[in-house]
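Here's a solo chain for you in structure tokens, the form predicted on its own.
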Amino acid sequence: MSPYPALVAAGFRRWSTYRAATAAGALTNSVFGAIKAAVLVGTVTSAGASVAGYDPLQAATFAWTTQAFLAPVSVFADDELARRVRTGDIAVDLARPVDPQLAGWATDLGRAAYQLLPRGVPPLVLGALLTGLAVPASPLPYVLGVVSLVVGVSVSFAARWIVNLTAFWLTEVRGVLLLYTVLATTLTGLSIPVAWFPPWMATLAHSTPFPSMLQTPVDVVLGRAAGLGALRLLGVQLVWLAVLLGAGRLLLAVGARRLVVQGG
């Protein structure tokens, strides 16, 4: 029997124990959602009621939805794996009868599954009360949106896995983690829609996996990309997922050869 479904459940249970942190995070997401919605709506209104296809209500909906997806996608970098590499605990992971990358991926999906409701619903409820939400009337965008969100979470995990593996070669990874967080905050579409970027910056963003983490799930679930357009975006997500997982496996194999664990 495959252990990975059990690891998904374990990830869900682990994160469900941090209830106070979850409540604080939901409040923070909601407050920043209100601030971001006000800024984006003000920008669109001052620009003549439309920016890159977004009217004021759509801009507000984008703000609330990105805040709802922020925690499940885990846009910001963590250093859990890097700390295990630095302490040598990664040797225990390599000795287990499960694939370390697949185990980490399964656990992260469990984390995201838990955080989707308590961290995602409050910003959407507040948004519906304060500004209203521009949401699709048909069920298909929601179905495709769930698929896109799962892939987006997976792309985020694969990218964070690679960043953490730099600990095999670096004695301090905080700089790398900070650089990743700055890039992710900008290029995922968390701050403003990627469609609002200058052309050169939009091209730069789309040459990276970052829009596939957050901007794509938001576009799909809100129906901004529909039909073949939505399927094309899902295809781009899957390509980035395959590339990042492959690169992560290669880095782990190379890094494991450098691993030295002292002690008996």
The other form holds:
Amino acid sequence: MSPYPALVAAGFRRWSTYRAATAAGALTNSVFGAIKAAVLVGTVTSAGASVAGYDPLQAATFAWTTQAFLAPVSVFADDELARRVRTGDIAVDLARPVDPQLAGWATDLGRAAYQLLPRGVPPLVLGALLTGLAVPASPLPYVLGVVSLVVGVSVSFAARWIVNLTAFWLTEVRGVLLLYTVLATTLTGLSIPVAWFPPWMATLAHSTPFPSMLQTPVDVVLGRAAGLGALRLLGVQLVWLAVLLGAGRLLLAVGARRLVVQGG
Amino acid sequence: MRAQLSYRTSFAADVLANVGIGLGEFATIYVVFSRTSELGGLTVWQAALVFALANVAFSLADLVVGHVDTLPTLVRTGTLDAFLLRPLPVLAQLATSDVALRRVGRVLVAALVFAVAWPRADVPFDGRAVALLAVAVAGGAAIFSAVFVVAGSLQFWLLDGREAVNSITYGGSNAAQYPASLYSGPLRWLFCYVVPAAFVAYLPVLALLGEPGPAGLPAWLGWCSPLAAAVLWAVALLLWRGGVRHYTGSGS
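Show the other one: the form predicted together with its partner chain, since we just had the form predicted on its own.
Let's see the whole complex now, leading with the same chain.
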């Protein structure tokens, strides 16, 4: 029997024990959503009636939805794995009969599944009350959106895994994690839609996996990308996922060999 | 402080990362102004002044007291108990326990944006402007320091609530970077009168420009950031004392 479904459940259960922290996070996501909605709507209003196809209501909806998906996607990097590498606990993970990367992925999907409702609903409710939301009326975008979100969470996991593994070579990864978080905040479309970027910045963003983590799921669920467009974006997401998971495996293999040298 | 300087590579990486944070935040302003020439009634460069001023004030406060929000960790590890045993004010010990020099990176970015925006923002350069700026930087840094202390104090009661207090510290900083005229209803009320973020940068810039603000925010309020800071500090110190009294030790 595969152990991975149990790990998904364990990830879900582990995060569900931090109730107060979850509520606190939802409050913060909502407050930042309100500021972001005000700035984006202000931009659209002073630019005329629309920016890159966003009218004021759509701009506000974008702000609230990115805030709702922020925690499940985990745009900001944590250093849990890096700490295990530094302390040598990673050796225990390597000795277990499960694949460390697949186990980490399963646990992270469980975490995301738990956070979706308590961290996602409050910003959307506040948005509906303060500005209103422009959401699609047909069911298809929601179905595709859930698929895209699951892949987005996975791409984010694969990238954070790689960033954490740099701990094999660097003793202090705080700078790397911070740099990752800064890049992710801008290039995932968290602070402003990627479609609003000037051409050079948009090209930069699209040559990284970051838009596949957040911008794509939001575009798909809000129906900005529909039909073939949505499928094409899903394809891009899957390519990034494969590339990052592959690179992560390679990095772990190389790093693990180094670990043996250190420990020998 | 010396400890931070002794690991040079790591320190350089930290400063660079903090420069990155500053640039990342500036990216939002940059993208917004690639789409429109004015925001909330301010031009590009005037809004850049608001951004820079808010960032200078916030990073100065963060440099000195930003780590007060690590209080739950201090409680968990029992470090706070050690502070309580010493015959010095706990808050002063906490503030001096870790002056995060790496955060100068953010001050640098903000200062650079400021230097570039100032000559282009259509602001007269005279004694009044310099005085106003000095008042704004000192007042703004004091406001954010007080916000950090309030946030820290609240955690005596909400030990699991670090993220909630982020909405007033980092949220306040984020809100201060944009013209407050963008906010309406409860949000404007929150960031003008509860967390006085508008006093940090937006109102001083309005006063610099000699322009009247939106309804309910006259431009002379731009001189009042030290006043707002004083009120907030009074609240912060009361809360802090209440918090320390409420605290009953880590139990270990």
